[in-house]
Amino acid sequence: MPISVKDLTYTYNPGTPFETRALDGISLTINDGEFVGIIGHTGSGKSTFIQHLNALIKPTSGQVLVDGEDINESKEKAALRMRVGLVFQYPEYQLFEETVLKDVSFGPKNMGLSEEEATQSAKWALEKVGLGERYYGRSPFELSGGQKRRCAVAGVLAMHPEVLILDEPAAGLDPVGRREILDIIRAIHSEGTTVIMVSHSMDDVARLCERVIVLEKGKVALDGSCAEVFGQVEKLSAMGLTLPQAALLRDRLNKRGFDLPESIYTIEALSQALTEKLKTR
C-alpha cells in the first residue's frame, strides 16, 4: 500500500501575525514494505509530516494519496486512517484503561470488531510487544516506562496497519527499554509491514531505516539511502545534523590514514572495514 504525498503544504495560523508555513510543496512516494527514516532540525516539519500521512491534519494544499487514493476525500476515510497506524512521541501518556488487554482492545473496538473479535486482536498485538497473559489484568498504569511504550505500539498493532508510523518510539527510554522497543520496531517491518520513523537518534535511523528522508524548514532536503544521505556531511552540518557515530569515528580515523569508504555508517560495516584493513598492516 503506498503512500503517495503530491506538493504538500501546510501553513499553522492562515490570515494572523503568527502564520507559519509548516510543510512547503512535498512530493515523494513511500513504497510498500519500505522502512524510512525521517530526520530533520527541531521546527523542520516531521511530526506536521507524518499527522498528514494519516488525516489527522488536512493539507493546506496539495493530497496525500494511501493506495491511489486522496485520504482527505475518500468516502472510506476512517477505514483509510485505520491502515496506517501513527504512534505518537511519548504515546504512554494516551493509555487511560482499567487493564492493558482493555486499553489495547479499545481500537479493534471502535473497528466494528466484536468483544471477542477484539480481545483476540489485542491478545495477538501484545505478544508482538512481548507482554504476555500475566499483563493483560495488570493497570498499564503500574507497567515500567519501556512496558507502557510496548504497550501503545500493541494499540496500534491491534488494529492491523498497513503502514506504521512513529514518532520519537525510544524517546525518553533507558537504554534497555530503547533496545526492547527498536527490535519490536524492527520485527515488525521484517513481517511486511511498512514503517516511517521519525528520530533524532543518527544512530537508530542508520541501523534500522533503508531510506533516509531529511526534512528543512518544511522541504524534503535529502532523500536516499542511508549511504547516500550520510554521506552528504557538509550539507547535514548545515543543517545542524551530526552524522552516526560510526560515521564519526570513520571520518576521524580516516585523517590517520585508514581510508575508509565513505559508505560506512553503522558500527557493525565499520568493524568489518577495520578487520580487513588491519589484516593487510
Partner chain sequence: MLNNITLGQYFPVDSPVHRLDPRTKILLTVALMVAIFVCKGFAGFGAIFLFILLCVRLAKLKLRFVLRGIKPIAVIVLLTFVLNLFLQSGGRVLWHWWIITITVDGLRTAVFMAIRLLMLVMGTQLLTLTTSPIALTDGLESLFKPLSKIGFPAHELAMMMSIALRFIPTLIDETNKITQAQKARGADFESGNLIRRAKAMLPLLVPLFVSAFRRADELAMAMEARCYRGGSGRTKMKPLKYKKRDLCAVGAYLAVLGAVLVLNIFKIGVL
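Take the protein just shown as the form predicted on its own and give its structure as the form predicted together with the partner chain.
No partner chains or extra molecules come along with it, only the chain itself.
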C-alpha cells in the first residue's frame, strides 16, 4: 500500500494575520515496507505533513494518494485511518478508558469488530508492546510514563495498520522507556509494516531508519538513504540540525586529517573504519 504525495501545500489560518504556510509543494512516495525517518527543525511542517497521510488534515492544494486513490475524495476516511495508523506525539494523553484492555480495544471496536474480536485484537497488540495479562484490568492512568506510551501505541496497533506513523515516539521518556519503545517499533517494522517516524533524535533515526526525509520550511530539503543524508554535513548544519553522534565524530576526525568515508553514520561502521585506518597507519 504505497503512499504518494503530490504537490502538497497546506496553509494555517488562511486570510488572517496568523496565516502561515506549513507545507509548500511536497511531492514524494513512500513504498511498502520502508522505514522512513522524518527530521526537521521545530515548525518545519513534520507534524502537519504526517496528519495529511491519513486525511486528518485536508490539504489546501495537492493530493495524497494511498494505493493510488486520492484519500480526500474517498468517503471511507475512518477505514483509511485504520489502515494508516497514526500515533501522535505524547499519545498517552489520549488514554481515557477505565482499563488498559478497554482502552486498547477502542480502535478495533470503532472498526466495527465484535466485542470478542476487538478484545482479541487488543490482547494481541498489548502483547506486541510487552504489556502482559496482569495489566489488562489496570487503569491506564496508574501506569508509568513508558507503560502509558506503550499502551497508547498498542491502541493504534490493535487496528492492524499496514502503515504505522509515529510522531516523536520516544519524546520525554527515560532511557529505558526510550529503548523499549524503539525496540517495539523496530520489531513491528521487521514483521512487514511500513513505518514512518518523526524524530528530533538523529541517533534514533540513524539506528532505525533506512530512508531519511528532511523538511525545511515546509519543503523537502533532503531525501535519501541515511548514508546520503547524514553525509551532507554543511547542508544539515545550515538548517540547524545536528548529525548522529557517530557521524559528528566522523566529521570532526575528517577535519583533523582522517579520510573516513562520508557514508558513515553508525557507531559500528565508524569503529570498524577507524580500526582499519589505525591499523594501516
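By rigid core we mean the largest C-alpha set that fits within 1.5 Å across both forms. The structure presented is a predicted model; accordingly, all values stated were derived computationally and were not measured. Residue numbers count along the first chain shown, from 1.
Align on the rigid core first; then say whether the Cα of L253 has moved by at least 2 Å between the two forms.
Yes.
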